[in-house]
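The chain that follows stands alone, in the form predicted alone, written as structure tokens.
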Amino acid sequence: MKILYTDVLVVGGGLAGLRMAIAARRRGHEAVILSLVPPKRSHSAAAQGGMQASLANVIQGQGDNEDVHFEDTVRGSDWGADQAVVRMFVHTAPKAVRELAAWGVPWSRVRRGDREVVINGERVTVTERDGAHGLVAQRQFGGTKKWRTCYVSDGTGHAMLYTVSDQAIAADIPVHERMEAIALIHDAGRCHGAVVRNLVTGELTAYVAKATAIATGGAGRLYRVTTNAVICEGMGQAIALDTGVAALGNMEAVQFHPTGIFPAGILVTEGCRGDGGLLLDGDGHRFMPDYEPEKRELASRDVVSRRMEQHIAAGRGAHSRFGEHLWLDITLLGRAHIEHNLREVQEICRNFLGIDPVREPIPVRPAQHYTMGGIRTDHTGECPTLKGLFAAGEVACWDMHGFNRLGGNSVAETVVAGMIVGEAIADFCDRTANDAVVSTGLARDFLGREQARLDDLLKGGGRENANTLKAAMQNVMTDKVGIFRHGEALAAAVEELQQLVERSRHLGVAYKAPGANPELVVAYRLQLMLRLALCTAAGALARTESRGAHYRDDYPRRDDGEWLKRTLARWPDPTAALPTLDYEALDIGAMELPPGWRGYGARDHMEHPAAEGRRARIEQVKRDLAGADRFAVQEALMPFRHLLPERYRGPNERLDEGTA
């Protein structure tokens, strides 16, 4: 057994977990991060569309600014978000992306004069302004006003990652790979690092640190169907629930991408549809208008979703020996368009599918995709009841997603949170730099501990299956814990993913060996996902409402009333049959946008008693600052700006205001 020290330990080798690294190594700390693939191999580099910020190059992104990416991401989280760090986001976002520009990211470029694109199924030519040639250019993607989503073709996260690695090796950041996290170390409110398992040789090492980060991505292979790689098992998530101390918030919170294609599930980027692509039913008919006649095919992702499936339903779907599905058309965007800016998923259709989008529809059904719960954090990315314990990515739940994330708000979070929580990580680290270093008896204690759960494994005579047991649980999330859900149909989930816990305690494994054993890693990490997918299910049972992607075939309608609030599960025994589950009231008196209609979707939900009241003195206060600019409102509605590392406070620019 083996003690490592270092300042900074991540656990993550994704864009959150590098730019975390980064932003601690240049303020001087050592910083480590733990991977289970070569950092270039890691999940980031499969975001395709792109990456929100409001530069408002493009003349369709024109007027952009913080105010309508912080509105819009409000609008789409259905009011679950922290608004503070949606302000937080939306400010360092063009700066996230200039930065990256400056490391070499080749964002694609704005080109003067005449262009034809597609908007509403219709080509319609438009003119870019002399002084936006050669600035980065944005697309459009569903749930916002304007053109926003910075893209490199179809590979943004390919390129942002590949960009970001280099950073950290020029930074002489170690990358230990094949390395996974299997405990955080933690004593009396504080973490201390983690016991970590050498995927090749079997052997554990307590890497002990000052400051803990988080960022291993989601949890979709909870579900049977999902845009997910193979790796996002959600075990960043499950390590701290694990510690009996950290909550998960709003595991409920499960998006559905409209647009994997079918049967394999693999995503197709927004991008698609924000391009000018169209949804048709079985009969070729584009049915979106007749849901969503203002946004279409671009309303937010959730409610795309719902009413794909809800078509299908009706006995609108196209047939196929794999089952039901819906087609997605490209071919009007044209061959060079495809193959320049949608060339990766030309490459996906005609690899997994023997078609040709720039000939044929592409078909598609929903798949899990996102994760929007996640270890709860403050603003800084700290765990409120783990010090030293921070996340960032998808990993956590911030709280910019609230119960619905808009297209290109994911990868911007990895880089922008990497940043902010970077320096939040770096702070803590300069505050404890004369902390008593952790007992080395701690860190052997957690190393006994985690030795004997995998010795039991290796050892016991049980006779259960853990990837019979896994499959069992992914037709439970995917049949009962869906796109729709049913207070009998997730009661039933609760019951039988009890049913699969109380199995795994009775896990037989027939490969012996401790090093390099697949099946002793998916029965480790089966008992730590089945947890998730009961804090995910039970979350979704008790939640009587439905609130962006949680959405109750019995309780339609979002409850602003009774469920403005955060769900915060733990697990203190890891005897217990169910998590605990808390909540985290949202504080309407301190929203800079009250909750009201989102601008798509159904317009039924049901007040707050202290909503109107909020609006009124929004009003006021906008009364009684007539005249002055935009910020003063702002900053007299919902101050920010302080929560931010000083560094990036400032302003941003753009074309038509200059610095602002």
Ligand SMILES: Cc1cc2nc3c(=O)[nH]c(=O)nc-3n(C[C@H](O)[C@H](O)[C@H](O)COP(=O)(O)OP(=O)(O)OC[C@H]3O[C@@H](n4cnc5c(N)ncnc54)[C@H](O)[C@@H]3O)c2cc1C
Given for the second form:
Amino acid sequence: MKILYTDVLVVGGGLAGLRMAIAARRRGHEAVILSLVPPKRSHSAAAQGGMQASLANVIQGQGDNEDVHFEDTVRGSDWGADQAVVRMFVHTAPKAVRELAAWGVPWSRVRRGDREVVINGERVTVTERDGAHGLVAQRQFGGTKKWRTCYVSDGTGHAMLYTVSDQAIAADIPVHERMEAIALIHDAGRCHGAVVRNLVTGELTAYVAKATAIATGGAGRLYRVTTNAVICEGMGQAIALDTGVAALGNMEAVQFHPTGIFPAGILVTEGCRGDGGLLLDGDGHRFMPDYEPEKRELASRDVVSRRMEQHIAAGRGAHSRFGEHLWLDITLLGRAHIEHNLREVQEICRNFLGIDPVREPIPVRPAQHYTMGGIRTDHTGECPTLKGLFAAGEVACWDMHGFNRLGGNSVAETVVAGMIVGEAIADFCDRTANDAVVSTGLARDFLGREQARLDDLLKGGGRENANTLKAAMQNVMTDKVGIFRHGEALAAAVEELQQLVERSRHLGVAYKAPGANPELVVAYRLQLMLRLALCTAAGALARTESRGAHYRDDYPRRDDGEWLKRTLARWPDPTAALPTLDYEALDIGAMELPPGWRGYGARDHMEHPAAEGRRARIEQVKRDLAGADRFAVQEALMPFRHLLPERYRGPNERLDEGTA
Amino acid sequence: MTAPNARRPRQLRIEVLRHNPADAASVPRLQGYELTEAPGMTLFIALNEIRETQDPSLQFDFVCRAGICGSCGMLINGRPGLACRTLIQDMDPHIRLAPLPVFELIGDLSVDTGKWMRAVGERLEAWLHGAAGADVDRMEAPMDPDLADAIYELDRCIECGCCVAACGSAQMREDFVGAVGLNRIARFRLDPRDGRDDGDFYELIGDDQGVFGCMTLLGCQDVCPKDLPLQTQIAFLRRHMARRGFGGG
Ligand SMILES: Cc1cc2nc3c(=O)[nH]c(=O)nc-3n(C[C@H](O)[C@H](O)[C@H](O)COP(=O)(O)OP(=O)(O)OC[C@H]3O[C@@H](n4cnc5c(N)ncnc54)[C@H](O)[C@@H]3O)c2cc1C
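Alternate state requested, the form predicted together with this ligand (shown: the form predicted alone):
Full assembly next; the chain just shown is listed first.
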């Protein structure tokens, strides 16, 4: 039996995992990172468009600050987010960009003087200030009032991931590659590490740690059409669910990105629309202004994706042998802009579609893109029901995205949460009461259980084929738990997924090698993925309203009276057919921004009885504090600074705002 | 839009050089697979279809399947390239695949580039030096926009290993850091935020494992999927390092 000890076990080598490990290491704790692949191949590398942080350097970002970023994020979330966490996030995001600038990220910079940009289909000239010359530049993204998205050409995630990964190498943090956590070791409400499978040799090892931090990214592969990498299979969420103790928050909140290339689903960035690209229908007509006169192509992703599908359903799509789609037209941006700022997009179009977007429009259709739900944590990133278990990044429901996350807020979350949760992990490890005291018996039990599960797949004589069942699951999710949802279809999805769970108990693997065995990997992951799929479908069926990306055409209105709450899915009894669903209410009385209209999309939500009172209270506070600065007003409405690690509490300096 | 090809679908024959070093009985061999071409089919789609319907033991690596993560470097008809973005419609229906040379073989088409890249990264100290202690509350230090672009240009490397696999020097001496390593040094050398000078860089690459090991065969630049100007960078570094070696500034 192999057991390995460390202070901090980080599961995942993407941006969130690396940043947490660096934080813990800098505070003197030993950290080991596990990753399915070399860390620089993590899916963080795919983020093209950028990272939101209210630096307010470019002229179109002037006047931006934490308050504006806060409001955009809460509206984007359709009031599903935890507002205190959003505050922590928007406050720390500028620090994260500046830290990364110091670590080596080659952020695109502001150039003084005139330049031409495309806004709402028109070429306009903007003039950048002298004082901003050379500072980090921002571009426009959907759902934002100001230009706030910092970027590195269109390889933002790549540049960030390489820089952070290089700093992890500099800090001498070991990454155990091709190692997969397949179960958490836990006992009496305390997490002690993970059972880890070597993907090359098949050997199992128990990694025992004081703190276990999950940063395994999204679960896009629950769906047939997704922008996510093939390794985004939701194993982090799944092994947390498998404890029966940890809860998953809002798994029904799934984002569909408007512009997956058709039919492969590979993403072209929102930066295409942010920079001025247009959506056209089968007749070449620009249809978004018809539906969304305020924000047009740049409403939030949930809204744009729905409008696109609605337009296709109305028979206005373009036809191809693969089915219906729409067009993304960036030809109006011009060759120079595309070859400079949207080069990855051009490469993708050339390599996968055989077209040049400088001259031709790009066939697109919405595709699954982001998992808003995940392992429910408190504001420090710790699981409230399983001590010593932390989560950050896309895998977590920290919950700053609620029911829809804004473009550019996700890579920002990975590093910001990495900074904040990393400090909390270091604090946790500092406390001697948390020293690991684990009996080898416990580790042995968990290793034995997992080995038995694998042996059963290899030798149990089951006849079901994992690839077949996986495809069936992905079809159910895409067809019935997608952009437009309906009670009957959701009920059918739950039923079909349950049948698949039943069949997955009889999986057999034809190829028997104990070591590198891709078929075995599909099989053991699938058993866990099916449960995640059920949490998503069951949560969606139960939520009889529409909020953010969760849209029920049988309940098209947001219902704050009934549903201003977070879904918590648990699976306490492994033989049960369904997860248990509980709900965690969001407290309007503590909100800085009470629920209202988002500024785009439908205007017909049902009010919460306490919303009016809270709005009045806020107006009162603002009147009482007339003349006070924005920090004092904010502090009076919803204090959050005390929740942050001390080193990140300071104010952010800007061109127009000193750090008095 | 792409004219979907109207011909009758072709029959493809894909031959894979197979070997499983973990299995003592395994000997390297070519194995052929037949399948029907589908519109828009890439090697990513074809290899997955083979694994799902014909041979569950076949090993290969894909992650992003969008040409940006660098996982799927392999020899495609003898030439290093990224399999995920290789469209089969542009190729002869008889395709030969083999793992990238130089890197440790994990099995079939899967090689351990991660270990190799981390080792070179550690040896070359390929991270920005002097990064500690930034005051994150203050405004960032300005940088010339063109310089930032130039740094990003070199930062676009995805460590896929194609340049190493195509490199005569790397095949002859296993400690050669390759174009990927030299490019990383060129990147940090260009970056004013890095506290090192040419003397420091000379210590890292001023020998035959480094910039003087390159035989200028140009293989690296020909195959780089990101079209990085690798030869220009190596030549430039060599000039500076040679000057340094002769005791110049
Ligand atoms: C195509 C695309 C473009 C995007 N563009 C943007 C953008 O422009 N702006 C933005 O803000 N966001 C963007 N996003 C979203 C954003 O990139 C991701 O949400 C974010 O990078 C996720 O980072 P992470 O660290 O949480 O996880 P990842 O980067 O996905 O890393 C997960 C890590 O976990 C490891 N892992 C997984 N399972 C296991 C296991 N069982 N055991 C061990 N290791 C495991 C993996 O090997 C990997 O290292 C984009 C997403 C996609 C798909």
